[in-house]
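The chain below stands alone and is given in structure tokens; this is the form predicted alone.
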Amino acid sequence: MTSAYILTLSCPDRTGIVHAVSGFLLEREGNIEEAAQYNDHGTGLFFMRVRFACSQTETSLREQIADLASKFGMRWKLYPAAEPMKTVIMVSKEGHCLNDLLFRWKSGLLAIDVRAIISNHRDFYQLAASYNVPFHHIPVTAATKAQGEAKQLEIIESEGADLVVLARYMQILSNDLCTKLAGRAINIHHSFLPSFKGAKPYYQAHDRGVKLIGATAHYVTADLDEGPIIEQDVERADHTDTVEDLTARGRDTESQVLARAVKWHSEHRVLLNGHRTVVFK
């Protein structure tokens, strides 16, 4: 009986890496179903993602891949392809991204398993209940921020979440929480970064008379809205658009951009490359 796995890796570039990986799988009667690689000439790093089917156990494969990786200085991860990614979604008072993610998840369009929804407001407890997802209301103020984040992290860890999605969660996370969630927390920013940072980018965009508005999905870091970018998209705008027009169209863009970022992350298609990302679409 064979099982499907996804192997991701990065290492200093040199000749023979693809040959070594494909040969390793061939020797173990592994069948490559999908493969992609990228050589970053700027950093001298090589990146690769391989989906393959193999009869060996995950434990056995991990032990053997470790030997291969040591020869090339690889940073690597192995995932069972059929296992959905345990996910916690955080939201505040705007629910368009949350609603979109929940619908895509239940429709089988995202390889995630939504384990909990965390919010600093009660607005979406009924939406959570309609999808049979536990809803945790954790108010956050300047005085209770540390205690609130401790509760949030407790929920995230107890659910074994490998992904935390900030679906328009409008509280700035502390440096400590950002560090603990590094590489597994995705934020959607309602602007085409690096322009118009902060809480009201559509007002800023309208004031500047922009001809394009957009949205950016990025990994969360301690540097506000400056984490590695996963996906972006834009919409045309013109002089007749009001702030309300820009906001309405922006919400659609935000939902689509975030959904794509969550999809690619949950399928292990995103590899960190310093402050940038490699996305094997």
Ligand SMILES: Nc1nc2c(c(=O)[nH]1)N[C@@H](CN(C=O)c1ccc(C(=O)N[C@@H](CCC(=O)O)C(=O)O)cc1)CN2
Second form
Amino acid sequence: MTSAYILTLSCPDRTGIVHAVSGFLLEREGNIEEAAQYNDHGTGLFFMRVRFACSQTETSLREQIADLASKFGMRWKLYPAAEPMKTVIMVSKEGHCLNDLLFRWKSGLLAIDVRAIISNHRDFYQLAASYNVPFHHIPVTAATKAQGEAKQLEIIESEGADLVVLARYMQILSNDLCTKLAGRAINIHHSFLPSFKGAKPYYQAHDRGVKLIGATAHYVTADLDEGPIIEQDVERADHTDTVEDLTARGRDTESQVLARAVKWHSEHRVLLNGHRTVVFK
Ligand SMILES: Nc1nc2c(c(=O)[nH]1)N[C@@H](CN(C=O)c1ccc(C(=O)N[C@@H](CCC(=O)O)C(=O)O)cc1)CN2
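Please could you give me the other form, the form predicted in complex with the named molecule, since above is the form predicted alone?
Every component of the complex follows; first up is the chain already shown.
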């Protein structure tokens, strides 16, 4: 019986990498179903993503890939392709992105498994219940942030979440929590970064008189809204728009940008390249 796997790797660029990987898989009767690679001439790093079917067990493949990787200095990861990514979604008082992700998940459009919803407000406990997803209300104040984050992390770890989505969660995560969630927490920022970081970006955009508004999905880091960008998009604006108009029009862009980022991350299409990303769409 064959199983589908996804192998992602990065290593110093040199000739023969694709040949070595494809030959490795051929020797094990692996059938390549999808492959993509990128050579970053600026950093000299080579990136690759391969989806393949193979009859060998994951344990056996890991042992053999480790041997290949050592010869090329590869940083690599191997994922069973069929496993949906266990996900925890965090939200505050704006629920459009949460609602969109839940609908896409239940419609089979996202390879995720929403294990819990965490919020510092109670607004969306009925929405969670309608999808039969546990809802955890964890209020957060400056005085209670450490305890609140400890509860959040306990839920994340107990659910085995490989992805945490800040779907308009409006609390700044501590440096410690950012470290623990490194590479597996995605935030949707409601501006076209690097413009208008921080709180109330639509107020900032309106004050600047922008003719475009936007949304940015990025990995969460200790540096607020500075994490590696995964996806962005923009929407037109003009002099007649109020902040409320911009906020309303921006909701669809935010939801669509976040959904694309979650889809690509859950399919292991996003590779970190320093403070940037490589996205094999
Ligand atoms: N460590 C990080 N935490 C969070 C990030 C991040 O990139 N790194 N992204 C934000 C989301 N966000 C914009 O998208 C954002 C949320 C909240 C604020 C903010 O200043 N909020 C409060 C202060 C709350 C607090 O101290 O925790 C405020 O309005 O004054 C700015 C940007 C999610 N978290």
